[in-house]
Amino acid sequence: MNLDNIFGIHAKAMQLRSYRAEVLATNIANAETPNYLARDFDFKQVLQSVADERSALKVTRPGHIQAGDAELMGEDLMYRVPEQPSIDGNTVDLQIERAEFTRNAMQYQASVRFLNGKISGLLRAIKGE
């Protein structure tokens, strides 16, 4: 039984949401740091590339090489363009960062609930309920 067939892309989505929370928290923590450039990534684009990668290469025989997951770790991070530039060169807008952090946390929680529902359903099926 392949867990990717059961959980779909939601497990990877949770990893990406967790990483995005770290990026946004770093932006918030550096709101007063001169010349700090706020970073973020396009969640939909990165998740789509992960989904495309998973569907593109399939291992059909034991000798085939398994395709690795697309790792984000900074390569897809982009600089946020500030609404209003600051004198000290810092591009963090606390209102935007807090709003994005909150939105990301809510979407992470939605993924957690979805996976909990899937797991609960599997447990009920195993128990024969």
Contents of the next structure:
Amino acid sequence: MNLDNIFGIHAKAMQLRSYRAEVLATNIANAETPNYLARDFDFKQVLQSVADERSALKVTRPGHIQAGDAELMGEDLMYRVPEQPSIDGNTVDLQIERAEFTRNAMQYQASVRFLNGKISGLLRAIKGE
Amino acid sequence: MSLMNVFNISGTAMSAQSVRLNVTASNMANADAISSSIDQTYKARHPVFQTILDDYNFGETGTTGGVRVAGIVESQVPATREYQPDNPLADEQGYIYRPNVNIIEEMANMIAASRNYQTNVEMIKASKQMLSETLNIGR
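Please show me the structure of the same protein in the form predicted together with the partner chain, now that we have looked at it in the form predicted on its own.
The next block holds the full complex; its first chain is the one shown before.
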């Protein structure tokens, strides 16, 4: 029994969600830095590519290299298209960033709940209640 | 752990904004500090923010980072000259010099700095909540 299969995509999703929280925190921290360009990544696409990579690189022998955990991060960052460009070259829209951060936090917590549900299910099965 | 980095990032933003608040307070306190020579007159100061991307504390990839105060620049607006011959600080011609502090601009700066500070406090609170829920997985 492989725990990775039981927990499914949630572990990867939480990793990506916490990275996205970091990216959005960077945007908000630099809300008033001249020439700073707000960045973000397409969560769905990156999660898809992480999931694909995991299934593509199967470890069938000792010595095979496992697919990296967080290597995709970084190069997937894209620049946000500003809705209201400002004269100092900063493209952070605080409202959008805060809304996205809150959404991201809620989705992270949803993953946490799913994991909790799986674990309590497992525990129940172990105890034989 | 990425969520831990949010503390670092928002922390740098809070310290940068508190520098900005300090500078604003200094400008407002000196708004009426007149002097008898144009060189000795207080000049309004403003911090310049810069992104930190090269610090190893932030993110392994160097793509996320906080903010720091790159420097504090003095305003180049000339000090206002005022004719007040009765003032003990007046020069031989009877003029005094007032700092180039724009109180309205400073008030706006103060509000923006404190709002930004609050936003970053909220970020830390939200990340703290996310982390403590994560720590409670399986409990």
